[in-house]
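One chain follows as structure tokens, the form predicted alone.
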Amino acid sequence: MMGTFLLYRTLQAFVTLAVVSIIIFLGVFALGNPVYVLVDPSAPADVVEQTIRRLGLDRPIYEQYGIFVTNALSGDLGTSYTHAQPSLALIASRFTATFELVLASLVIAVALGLPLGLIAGYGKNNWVGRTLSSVSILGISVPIFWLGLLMIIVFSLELKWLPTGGRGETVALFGVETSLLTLDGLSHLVLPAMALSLFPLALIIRLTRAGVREHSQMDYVRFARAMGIRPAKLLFAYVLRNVLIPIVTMIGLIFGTLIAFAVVTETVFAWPGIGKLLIDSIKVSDRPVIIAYLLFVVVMFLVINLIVDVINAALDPRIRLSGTS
């Protein structure tokens, strides 16, 4: 049954990828001809025509899409117009920076969100619980770009504690450049990671709070409380264990969301990740990079969702039955 479920979800992922690739290709095609951005407007007409033919932009859109699919099946998502590098390799070289930023922000969100959510749920009727609940709503509502600019003004320009942007010093680890092993790199990581962690932090607080309030009213908790088990042990040994099940699932989805939507944070703090690469590519209509980025994000979401579905199906057999019906 698990094999049938896995096959079904994999086929569904391939169909989704095919449909999304068509939508992405049509959307990028609608942005206009990138030649007029890449070539000097004062260039002769024959130079413009030669560039259009060299890039294959003179062919019908269906033919361009067919060539793209054929090349994509062999791992070639096109060559960047501005960087003259394979788009996939360009994204891979920038992904390390984005992964570090997302990982740091997720660690901050989980490390603070779980205990604060437990406090908010356990002390729902006191001022601490109400304050944390209100703060979590504020965290979901505040725009990241506004928060990022505010943090730069306060901590960088006024207090001069942290740098305004950039990735800082990096060192090579197993052939991959990382900023997590240098003090300068960590100092550059603090502000963008804190800004990006605000939304998942607020989400984890609210999810943990709701789980604690729900499980605190269940019979097994009341029975344990009647047996004289200490509140701290009851909270961490009984309630938290059950609350973590939906939170672990949510963390997987949050991880993919942060990678996809780190664009604003990377732009505000000039963090050289794939989000900033996307913005720079949009400015010059670098189609191969834009399409490769969007497909990369879609594949990442599909893989994460597939993993989450498999884990849930292993925990609850009813999901396997409903997923293959």
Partner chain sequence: MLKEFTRSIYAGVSLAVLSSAIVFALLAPWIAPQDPYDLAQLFILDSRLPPMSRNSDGFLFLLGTDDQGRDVFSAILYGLRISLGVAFLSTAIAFLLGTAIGLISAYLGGRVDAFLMRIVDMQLSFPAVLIALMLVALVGTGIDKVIIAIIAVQWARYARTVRGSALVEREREYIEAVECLAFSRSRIMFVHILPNCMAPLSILATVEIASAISIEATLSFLGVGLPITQPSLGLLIANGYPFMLSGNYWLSIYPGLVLIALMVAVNIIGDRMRELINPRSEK
The other form holds:
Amino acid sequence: MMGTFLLYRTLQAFVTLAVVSIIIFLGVFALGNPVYVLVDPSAPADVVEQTIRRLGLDRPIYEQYGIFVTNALSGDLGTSYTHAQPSLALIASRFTATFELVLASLVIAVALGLPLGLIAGYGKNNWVGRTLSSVSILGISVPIFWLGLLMIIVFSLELKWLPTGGRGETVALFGVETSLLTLDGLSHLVLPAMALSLFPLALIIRLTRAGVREHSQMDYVRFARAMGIRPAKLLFAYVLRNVLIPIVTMIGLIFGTLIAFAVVTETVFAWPGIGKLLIDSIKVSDRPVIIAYLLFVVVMFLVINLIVDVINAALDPRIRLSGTS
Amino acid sequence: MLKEFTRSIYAGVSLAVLSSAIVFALLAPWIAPQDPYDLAQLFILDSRLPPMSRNSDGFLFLLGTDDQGRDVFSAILYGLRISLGVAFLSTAIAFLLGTAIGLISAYLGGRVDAFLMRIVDMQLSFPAVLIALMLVALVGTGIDKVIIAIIAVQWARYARTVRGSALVEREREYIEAVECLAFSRSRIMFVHILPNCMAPLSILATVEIASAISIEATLSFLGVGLPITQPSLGLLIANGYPFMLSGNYWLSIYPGLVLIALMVAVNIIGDRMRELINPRSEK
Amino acid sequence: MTAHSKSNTASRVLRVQSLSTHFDLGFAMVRAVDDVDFEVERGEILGLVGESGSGKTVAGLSILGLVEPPGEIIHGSVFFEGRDLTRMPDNEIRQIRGNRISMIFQDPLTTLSPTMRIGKQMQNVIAAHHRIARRDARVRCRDALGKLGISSPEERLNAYPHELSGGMRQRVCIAMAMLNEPDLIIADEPTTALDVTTQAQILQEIKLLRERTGAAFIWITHDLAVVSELADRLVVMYSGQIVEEGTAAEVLSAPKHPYTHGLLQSVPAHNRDLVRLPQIPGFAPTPVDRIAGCKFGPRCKYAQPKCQERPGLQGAVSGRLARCFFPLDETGDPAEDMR
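Output block for the form predicted together with its partner chain, input the form predicted alone:
Entire complex below, previous chain first.
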């Protein structure tokens, strides 16, 4: 059962990837001058000429797409003009910083959002619930970048508690540079992670509150109460377990969204992740990096969606039966 | 209708904020104290003055000046014009495009419907900012590209909404009655079903204006949106950013406050419309 | 106040005394349960009968303090072992629930948590009240399922609710309610959502369980056919009030209240020879309606001027009561003085 389900979802993911790769291919190769995807525009004419032939750009477009895919599958997405290294390797080396940032803000959002949502949903009409709707309007209305600026002004420039930007000191852990293990690194992480966590925080509070409210009224909760189940057990083992299913889904999806949102946060706080890399690359038209970023993020997204589906199926026994629903 | 709407004080205030923003934007060239992009009016001596300063001529800079001696208040009025212009234009086009596609999808049904909705689902599974960034990364920056990006982000939501409502409406009895009169299906779709989809569409359009403002501001802030010659609110914030570290907060803060006021107002209006049109929905 | 002198304290499980549960809806106060008295004897099955909206479900929930806001018990007591459940602290009444007094609900499809295995849910019910090794608890759960005629109970313990049929799930719920061998089980229309065959099987199992365990039941239902098969005594509710009370045989064969009479007339089994089933004219008052006199007055074909006043619950024989100034006699006609 689980096998067919997984297979179906994986196939779906591949179809999406194929479609997106065609869009990217058409976007870059059909709209721009494809030669300059792989060759620095300032290169001499004979080099350009040579590359056109080497890449087969004189061949029909579907053949070119085949070449693009073949190269992409072997990990070759071109070489960055500005950084003079393979674009995919460049993305990979920057990704840890982005991953750290996204992870930190998710942790903040979940650690604050779940309890707040629970209080707001379980307690009847308390202050959390009352302030929530106005805060959530602010949450979706305040642009992340402006909030980031405000945080820099308050916490860095005025209070001088935290640095204004950059990643700070990192240490290598299993060959990966991380700032989670140094005090300096953590102090650099706090502000961007907080700024990035606003959106998922608001979302998680909202979802948790709505879920707890809905489920508290359900028959199975009333029955469990009538059976004398302790209130704490009722909340955590019964209500929360059922409420968590859509939230786990959402957290997974938020993870992908945050990678996209990180573009803004990284720019504001000069955080050296893939988002900042993308913006810098767009500004100088470093196409191999742009392509690598887009494909990388799309693949990330599809993988995340797949993982979320699997976790969901594990949490909710009903999905396993309905399979592809 | 308006009376009912303004029964909520927040909604009333929001409506006032939005309408005055529109009026200010439309009248910017006449009410702005200075034409911020007429270089002849700028003096470098006036640069980076804090709010409420006067220059030697006694000219009052309500919200201070930027590094070129430009009046921030005037720049905001002009920026509002650009931000709102881009948002309304792109929302309008996305509305028309998405509605048309959604109606066609519901009208034709079958494979076309399945195919179109597959695209919609696929697109909506990616965050809007990512798609917008993807597009400007592929086609480049500029005001037309930003508008295209916003349309590309938004059309799918209109399409899904209108298709959903159209399919529900089609099942209603009065449509059956109209069908008995042997009107053509396209006539039924556009003349009878479309008007009945307007309620959810108008709520969506309101919220999407806020989202359009936000996407444009974000792209412009990142430097991949509007060109420097067309400074929207987002771009003004970005331009003020480097001077913030030296304490000239007003360059970024005031355009930001206007932007937020605008977005909060539009979102509250959207919420209120949802409340009025669909009273059972919870916030 | 009604006095059931024939029942002494030793044989009595529960005494509900002038219980009133109201719902404050802001624009109106709904008296869902309005000054209700009844008792439950040890080991008896008491049928609590009424149409939907008569207050029977709220009465059941009120006993265990399970009424949710805006509903509130505003008056009265529920005595269980000499203690008033309505004044009990939360943690103490929790220890009664599912342990000494259990409850079963109407829709078996929604009363079990969808994401927890049956066995786990059952063990939680034991663990909420007793310190007991997990393995022993599991054995008890398995036996409880077996007693309700569930085949291969061991496997069922590992099943999720959606893997079982509705009838099977209701059996699980009943087994859960019986796990801690309670003295009283409040069953709120537990068979209404099931098909007729399953319903009959479950009723049979309930009878067996009652004989084996000696547990008392309050069987809440609108279905007279069900209570006629099952109940020892009946309490009939109309618009939040008890209108008639007596042994099942008495009430079913010779109803004293015109409402009960009407209800019985509309059950097919009670008048096979009639072509068309008679209905009670009009509609039950909505809980918001305020009726000055007898609440059934506006629908009663025997209504008299006196019915503009409020009748009390009264009767010549103890335990045989009707809320009517002119109770019907054995032949189903109004009493002598009214003809």
